[in-house]
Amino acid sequence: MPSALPTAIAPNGYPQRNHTKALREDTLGYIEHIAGQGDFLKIPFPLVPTYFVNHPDLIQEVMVKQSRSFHKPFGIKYTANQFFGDNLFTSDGELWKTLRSTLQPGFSVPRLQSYAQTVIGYTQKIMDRWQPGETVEITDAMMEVTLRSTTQCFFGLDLYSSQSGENLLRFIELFFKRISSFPVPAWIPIPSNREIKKLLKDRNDFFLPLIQERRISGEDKGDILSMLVKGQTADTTGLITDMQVCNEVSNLFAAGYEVTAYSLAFTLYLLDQYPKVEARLRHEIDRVLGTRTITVEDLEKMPYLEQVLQESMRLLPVIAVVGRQAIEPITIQGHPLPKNSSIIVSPWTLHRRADIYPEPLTFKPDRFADHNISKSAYIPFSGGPRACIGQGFAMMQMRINLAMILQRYRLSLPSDYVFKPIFNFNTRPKNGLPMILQTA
């Protein structure tokens, strides 16, 4: 018989059982605190039995071996469904399988290669506005890069500075706020619900005519929307309705653009902190590109570029906490867990295990050179069958963005800047990330 699971102890300054308050007030600090107490813990949250797992073997049980016994947590699914309806992020069973197979061709290698020129063009446009000596809020700049590239690749439209784009961003902002708090029923007549209802109508009024237009024309504009409409035509299940397509394109955009932007910003921050890594990366970029414009074929010639991004997402994962909920009684390493048990997995603490990553708080891209890190020990895009479908697009985009930026500029932090990451649905810098531009 396995021994009883230990119960997590709350951080100092919090009542012993007030783990909920500790988690909400300082998510990263709380997760680090309980990770120091063990790899498999029971957390005394009210209402739902909750467990923390922080070892690759345990994570493989949850995300791979017993993945069919887990769904996204109820609170997350409930909130996401209010905003995006049933979608790849929240759905399960037949709908999830249909959506995954319909979307997968949109992220195939040939399709990704076709998106590369769009990413290159927008990165160039944004850098052309920069001037040596000016200070740029790099998170905002990366948000613009990813917003414009992603909307063009996903919808065939640049929504930057448009009313539709502003409405979509506000819609996603409210979603992030709502999903980071307790579930609120949509029928309650509060101001945020009224605003959400209006923005949802605006979203539908924008996307549904666009979807109908694509279906009538039959034109493939080389974007995700075209792929979805094509998949809708071939669908025999009746599940891929116009509203389903609308849900998917908006959900995919919400899931991707901010994560990519913050990952890029964190990477530029880390390169400034580790000049030897930056010098080696610049040497690789200069050797392959010189002064010419990057092509998608160049990416395979720059392995260190990918390793730098992988290490950045290890040390500062934007998706720092992942949740699952058991849909049936399960057993993990001999421990029975009841139906509806909630599981917390933290890439933030998993990626900082010294037994897997020696000197875990040091930025060392070489640790990814030999590709021998277990998939269950490195999950910046989650893991198992529910891993992010857009991770190939994100990695392609970030490699192009980073190579082009370093080809032209050297970025450094102001001397009085203090970096502090916080978690609010995604990990982000608490006080922004201003960086000074100089010619490379």
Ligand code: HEM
The other form holds:
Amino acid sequence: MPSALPTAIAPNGYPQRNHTKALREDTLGYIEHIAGQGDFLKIPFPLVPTYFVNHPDLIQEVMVKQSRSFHKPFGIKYTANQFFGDNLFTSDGELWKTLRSTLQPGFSVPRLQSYAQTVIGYTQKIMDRWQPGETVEITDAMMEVTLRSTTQCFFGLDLYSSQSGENLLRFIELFFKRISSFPVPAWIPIPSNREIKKLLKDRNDFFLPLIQERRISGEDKGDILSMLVKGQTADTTGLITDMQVCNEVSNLFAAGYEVTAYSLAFTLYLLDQYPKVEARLRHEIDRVLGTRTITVEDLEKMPYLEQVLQESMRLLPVIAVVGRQAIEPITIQGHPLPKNSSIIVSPWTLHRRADIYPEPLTFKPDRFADHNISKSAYIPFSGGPRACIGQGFAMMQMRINLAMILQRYRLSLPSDYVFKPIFNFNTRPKNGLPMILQTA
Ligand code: HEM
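For comparison with the form predicted on its own, please write out the form predicted together with the named molecule.
Whole complex next, starting from this chain.
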């Protein structure tokens, strides 16, 4: 029998009983603080027994070997369900299996390749507006690229600057606000609940007729929505209703566009900080593309481009914390944990382990050159059966965006800029990311 698990000590200035406050006030600081205390700890949160795991073997136990014993945390499920009903992100069991297998073909390699042209088109469009010498808020610019590409690839419409797009973005903004706070029941008559109810109706009014139209026409428009409607027609479980399809497309969009935009923005920030890495990447892009337009076939010829993105998501993973909740009593490395135990896994701290990543705070894309980092030691897209379904799409999109931007521009930060990542469900730069454009 192993000795009892150590209990995490709160950061300086916080009473030991108030870990929740420390976590809420500075999530990244708190998580780094407890990662310094051990690989497997009990966290004295009130109500729910909570554990922190920060070693690849432990992560393998939770995400892969014993994944059936875990669900997404109850609080996240509760809030996400208010916005998206049961959906791929939060559902479990039969519904999750049916949804995952219905959606998977939409992310197959040939299908992903067919989305590339859309991504290329929007990247071009946005850069055509840029002027050398101008300062661009790069998080907003990347958000525009991913918003337009994603809405086009997912439901065949560019929702940028449209009322439906604005409504959907506001809906997602309220979702992120709610999910990073305590769950609030939908029946409480407060202004934000009224607004969510209205936005939910707007969303349904927008998507449901679109879904019905697709089903009646039977046409495959080459997007994710067509794939879902096709899956719905073939479904024999009765689980894929029109409302389920509506929940799914909006949830996929919410899950994907912002996190991809921040990952890209962080990469541009890191390239500015590491001029040698940037020069080597430019050299690769120049050798493969010169001044011609990128094609999806070019991506395989640019391995360093992929390594740069992998290393960026190691050092600054936008999803810095992932949670799980045990649906039955479990044992991890000989430690019995009760039913309902909550487990915190942090890509942020795992990716900063010096024993796996020497000089962990240095941006070194070469770490990924020989592919010998274990799957459980690198989890920007999580792992096991619940790994991100959109990772192929996101990597394809980011490689195209980054290669095209560097082909035309050199981006640098103002000299007085201070970089501070903060956690608000997604990790984002507290002071934005204003970058000065120059011709490459
Ligand atoms: C750089 C971009 C992205 C990152 C870093 C990322 C990261 C993640 C992570 C860490 C998870 C697991 C969360 C958990 O276990 O609780 C996840 C799940 C998920 N992601 Fe992504 N994601 C990205 C892009 C996308 C895109 C573009 C889409 C849309 C197609 C997407 C859709 C999803 C969905 C639906 C899930 C839930 C999968 C399931 O539970 O079966 N993500 N993502």
